[in-house]
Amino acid sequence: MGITLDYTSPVSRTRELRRKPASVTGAILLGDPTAFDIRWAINAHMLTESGTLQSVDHARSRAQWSALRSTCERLGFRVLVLPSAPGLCDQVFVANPAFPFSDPVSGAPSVLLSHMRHAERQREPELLGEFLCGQGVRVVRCDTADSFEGTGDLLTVPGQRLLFGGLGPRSERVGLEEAARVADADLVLLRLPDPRYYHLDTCLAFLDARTALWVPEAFPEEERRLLVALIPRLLTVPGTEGVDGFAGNAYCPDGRHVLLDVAARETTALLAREGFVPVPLDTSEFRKSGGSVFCLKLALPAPR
């Protein structure tokens, strides 16, 4: 395993991180939204202001998901679709049940199955693993019982074997370190104390090897300093769009096009000024359940 940095690490140590080449995106996995619903509250977004469960417009969520699929295909990516399992209301958020990586020795596309925090989601990793195994993806299971929730809390810097992990409501240190060891990657750990940003992918989105979109309010002061030291180009999500538009849950599959929720209008304008091509998508039905574009996909590495 490589270096692990966290909020206790002197910033000067950041120079020691190894920037090892890693594979680019191959296929994109999406989860069929047939079973998508809100029947429980396991994050702060699933409840209305009055404390009742959010209500899903199923026809609208299907149309929004289909637009995301069409966009990925239009950008030239092969899209795989995980079949829906009855009763698994959150299975559509395929970013969480597994962490994808290139095998350090063979270069084969691989996934490490997650340990989901909540009982409502604990069937999802095995079902996803069975599906991906049938697609020729190598499936690895964790040696630790500590929870970690895939790319919800473990973000890969594009083109590098460098990971940023979120310590908070969903993922624990040992689980994240196990994933970094399996992927032979360096790891930066960041605390997530704000329940609105319950996964790291809700407040940090890597756009290319040097650039990330972030929501500073989601992080303690020590983490902010660490992020500023490590990431050459940090773009701050404007105003309240981190919560209101889920702008931190954007997804950039190719270093140029940035898929993000249509509600994040100021962020869209910021990205255009910075030379990216924003692709606004309506994910309002999925935002009711705490997820947007990044949560709805799992990017699988291309074979090396």
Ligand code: ARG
The other form holds:
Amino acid sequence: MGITLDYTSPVSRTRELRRKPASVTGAILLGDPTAFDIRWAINAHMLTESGTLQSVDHARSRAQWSALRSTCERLGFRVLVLPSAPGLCDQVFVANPAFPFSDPVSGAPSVLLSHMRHAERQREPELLGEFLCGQGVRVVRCDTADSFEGTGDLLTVPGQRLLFGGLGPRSERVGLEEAARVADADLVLLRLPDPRYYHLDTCLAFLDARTALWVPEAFPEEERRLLVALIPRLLTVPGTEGVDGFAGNAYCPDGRHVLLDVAARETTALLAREGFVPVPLDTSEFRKSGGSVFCLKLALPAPR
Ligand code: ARG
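Follow the form predicted alone with the form predicted together with arginine (ARG), if you could.
Full assembly next; the chain just shown is listed first.
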């Protein structure tokens, strides 16, 4: 199984660097929400209890997205915005079409493009790759036919060469293993049998090198034991906030601030007690599509 590296020619690369001196290292990518909508159901959250498609309030989703953007900027991050493509209703969830990593040899900020499970999202990785290539990111393709949905199912432990991969409805073993090989990291695979937790990022969120927030009910017994053994400080999402508040989809960009949905009130209190600074954000329109803060962003690798 091979990989293909996509380099721009040395000449255009030099021009690119001169034209864009700002570094992408440590930047946060968000997806312009213009095309965001719910026109298909590829996860359980996208349907109402009566089985019809959820409906999006577009003014609200844009306002919620803008608040996420200004929060990232207020925390000191450079924000890149992927332009929206008409008809790609799920493209705003930029966590899924790629997996970012630092090149194991050169340290260059890199992404491995995903293979999306559903036809509705299969154009997204190429569009994201083109955009990131133009920003000076090294773009890598993986030849396996297995599906693999980026940081939706592959979580990096901050500051370590260790990855946790979700084997569920969206990502298969070979795709995850190939990503770990490209990033030169160890991989722990976790089965995801519950359709409500269809991506690993819906039930596990690393906050710092030793701490993670998790939703135990999402995992089989064996996986629970493994996580307890491997993660020094595991904070359990209280009550039903894993589903009702998408608390497992929290995002901690700096080891301190934790961005999470405002509906996860008890989780917010727990994080504050544990010494983190919770930043509640309303992502209710995006939750209807099965996503919250973590999957609305792609964090480019920090300096090594
Ligand atoms: N509607 C999108 C999908 O089903 C939501 C993706 C949310 N992303 C995530 N990493 N949980 O693909």
